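Here's a solo chain for you in structure tokens, the form predicted on its own.
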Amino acid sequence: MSRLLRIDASARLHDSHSREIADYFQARWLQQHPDDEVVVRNLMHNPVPHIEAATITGFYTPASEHDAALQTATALSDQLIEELMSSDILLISTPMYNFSTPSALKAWVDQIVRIGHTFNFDPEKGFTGLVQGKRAVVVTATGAVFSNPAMSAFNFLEPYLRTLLGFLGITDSHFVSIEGTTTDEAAMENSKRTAREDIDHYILGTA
């Protein structure tokens, strides 16, 4: 049995075009892997909040050091990284916002991405992602149609995310595109025909 850990950052609690396909991906999973185990949370309904001064303080200080004060200031990303850490699969939904994250994901990134809990430095080594062994599948939501090469320039989602994936660790990661949600309504209900088939393939291929 292995467990999917599902981030939906969408600020939509409804018609959000992201989730809908992350809702099919997890059930079409679910009809492979009917004994694992999901895990959804919801950064709309739970919201994470942004790391502050004494966060910082605590990813930097040895726990064997932590007072009362820094113990409070780090149990969220605790609870956060043992989420993903004992996770098998990364499941992402998430919106395109001006050309990047939404800032409800972002602030759960900050929580998650600490040293000596999900990468390491080394000065001769450089930096070494921590969370290995696990998959990744993300699920994205733009208004135009960035595949158009005139507006591929304006897409930092998608490539900061594949950079915080490999930078972790998370080298196995697949990529599903909606787009035109806004701006062309063809191009998304196609992209989203598009992303259910490539849905079917990826989840028939780990079956």
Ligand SMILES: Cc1cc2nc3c(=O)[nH]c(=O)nc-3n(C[C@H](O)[C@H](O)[C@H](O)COP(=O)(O)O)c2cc1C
Contents of the next structure:
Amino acid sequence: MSRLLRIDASARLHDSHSREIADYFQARWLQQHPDDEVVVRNLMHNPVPHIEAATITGFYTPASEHDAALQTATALSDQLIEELMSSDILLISTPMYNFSTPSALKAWVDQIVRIGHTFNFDPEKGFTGLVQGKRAVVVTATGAVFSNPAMSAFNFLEPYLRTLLGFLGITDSHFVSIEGTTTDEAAMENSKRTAREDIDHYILGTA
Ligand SMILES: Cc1cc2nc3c(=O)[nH]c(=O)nc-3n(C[C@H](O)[C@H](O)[C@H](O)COP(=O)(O)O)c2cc1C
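Next, give the form predicted in complex with the ligand, keeping in mind that what was shown is the form predicted on its own.
Next comes the full complex, and the chain you just saw is listed first.
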């Protein structure tokens, strides 16, 4: 049995294209892996707060030296990291907001990217991601059509998430993009159809 951790970032609880395709992924995944467990972190129902000064102090202070205040300041980060590390597959569904990730998702990222826990730094070897042996699937929804080469320079969402996942050690990442949700209905329907086919194919490969 594996565990799928699903992170939903759209501010829209209804009519969200990224959630719709993540729902499709989850349903198909459970068809193929009926004994798997799904843990859902809905960032709208349970928003992750921004890190604070004490959280940062806690990140750079060994746990053995944490007083009660630092334990409290890092408790949510501990929990979110445990959720991530105990999962086998990470499913992120996210819109593009202003060329990049919604702040709700960035707040989660800022809690889980933590030295000594999810990455390490060595002056000689550089950075090492500690989130190993996992795969990630990322569903993005964008109003514009970024497969249009004229638009690609504006897409800081997918390159950012690819870099972030790789930095953490998740090298097996798969992106599914829903495009044109506010500008081009035909492109949107086409990308949804392609996304479903792509997901079917991806999930068959995990049998
Ligand atoms: C605050 C905000 C900012 C947005 N910024 C962009 C943007 O920079 N580029 C873009 O293509 N679409 C942008 N959009 C459109 C969304 O990416 C699009 O509506 C997407 O489908 C939202 O995801 P959802 O359907 O899962 O809610 C923006 C939407 C909102 C609400």
